[in-house]
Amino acid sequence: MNWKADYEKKKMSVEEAAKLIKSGDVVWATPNNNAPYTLLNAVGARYKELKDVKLAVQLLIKPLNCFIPEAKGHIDVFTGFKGPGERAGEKTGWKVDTAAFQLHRHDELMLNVIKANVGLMQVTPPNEEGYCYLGCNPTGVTEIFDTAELIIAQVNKNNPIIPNENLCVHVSQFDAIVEVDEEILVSPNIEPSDLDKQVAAHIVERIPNGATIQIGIGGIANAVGYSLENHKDLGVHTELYVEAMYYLTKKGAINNSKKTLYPGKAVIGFASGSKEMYDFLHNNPNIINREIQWVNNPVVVAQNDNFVSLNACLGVDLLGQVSSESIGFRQFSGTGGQLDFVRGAQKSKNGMSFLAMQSVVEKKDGSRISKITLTHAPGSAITVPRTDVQYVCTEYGIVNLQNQSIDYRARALISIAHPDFRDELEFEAKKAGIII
């Protein structure tokens, strides 16, 4: 049977495909803006008919209809990284379990922990040979075929084709196919504040022409990204391709010409941004999409000379331990690939790793809390151990903690804390014996 006939034979309605899910199934779905939302909501609409279904998602942009307390015990959700969708669901009183893992070990998560027997994925329409691309986020697709007994594809003509290596799926590998042309969700581009720009200024001046960059999301990351428009010959090797990278490429600051790994090409794990950015990525021969466990592997990252990693964090204690994913016991996001790139950047020839934040957070009542503290709140996840931290930056400056003593770390961090908190931090540090 040729692939076109096979495709037609497997095609069915979304409702018919959703009915293939049975009680007790472990269901995995492609993440983020490549999640098959229509198909997932069709499954969610059946929650009363199901029991003990485990659904593995990641970094969802919008909540699913099963993100309600009533679905507990029917469809229970496990996420690898909380996104806006998971957080929105939690506001209803619904609960989600979150994995603690480094993104370069995503294949281990899929094969040894999730072990899904059902895979749901959003793909492009097949090409002339019957192969479908995985759009903006192919994370986990390679491994799902090792554990799943049922693969359902949501074919979406709006999904961009992003050139990749070994990340295409043939029609013959699907068990069921639904056609849904939903819009690929966009991510809001956060406008940097004046404070974000002050933080960024300390970092931008240290980034050399010809550097290969990885930048995260948020106001500070955008402030750095957009401020690099006058740089030359920048390259990209990043887990997440963001709007600022698209902007810098249009401006000519990014051309990937000086990269030591995949020269001439931006290497990405996944992408999230505007429709214009998705159009830019579509069939772009200068972009290459690879498996996230390869992209994020610190050994691979380090093969790029002059590598610069920039990520935001939530808080730093005076020992130099960095928390970027939780507020006390409350899990806000996930470990992701921050530590992967912190380590990879520092092993790169002339590489640098930056962890950045505003010095304070303002509460609803107008009072302020220092993000540099003697110790983290109980339950706070340490995303980057003190022994891995290099540069830490606030609007008050930048310090290098790499391989430094405890006394040095405390004094350096106090120097970039908000002035209103420095005396208190110094008093607490001396009382605790951190400052000698």
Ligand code: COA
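Would you mind giving the form predicted together with coenzyme A, to go alongside the form predicted alone above?
What follows is just the one chain, with no partners and no other molecules.
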């Protein structure tokens, strides 16, 4: 059968496709802005009819209709990384379990932990040969065919075609097809604050022209990106393609000309930003999308000379342990690729890794707490162990902790803490015997 006839045969309504999900199924969906939200919500609408369905999602931009406490036992959700969607669901009292893993091991997560028997994916309409692209996020697509016996595609005309290597899926690989032209969700582009810019300034002066950069998720990392607008010949090798990278490309600061791996091309794992950014990525021959376990592999990252990783964190203790994903026992996001890029950057020739944050967080009552503390709150996950941390930066300065002693780390970190907290931190550090 030719692929066009096959496509027509497999086409059905969203409701019909949602009915293919059975109690006990383990259902996985493409992540973030490439989640098939309409299809997922059609499955969610059936939650009362279903029992013990496990749904694996990642970094959702908006909550699903089954993110309610009443759905417990019907559809239980597992996320690889909490995004705004999962966090919005939690506000209703709904609970989500989060995977603890490094993103370059996503294939292992798919094959050994999730083991989904149903795959839901949002794709582009097929090309002349019947191949569909995976839009902004193909993470997991290379593994789902090894475990799933049912694959449902949500074909969306709004999904950008991002050139890739071996990540296309042929119509013959789908069992059911629904056509839904929902808008591809955008990520809010938050203007960097003055404080963000002060943090960024310490980092930007250390980044040479010609560096290949990775920018992580969150306000500060993006702020550092925007501050690179006067740089030249920057390149991109990144898990997440962010708005700042699109901006730097338009400004001419990024041209990928000095890259040692894939010269001339920005290598990306996935992309989340504005509609204009998605239009820019669409059919762009200077972008190459590859599977996350390759992009994020520290050994691959290190093949880029002059590599710079720029990531945000939530807190650092005086031993130099960095927490970027949880606040005490409250899982805020996930490990993602932070450790992957911290490690890869430091193994790159002339590479550098930066972890950035503002020095304090302001609570609702106006009081402030230091993000540099003697110890982390019980339950706070260590995203980057002290032995992996290199540069840590706040608005008060930047310190290099690479391979440094305990005493050095504590003194260095106190020097970039907010001045109101330095005496107390020093007192505590001496009492604990960290400063000798």
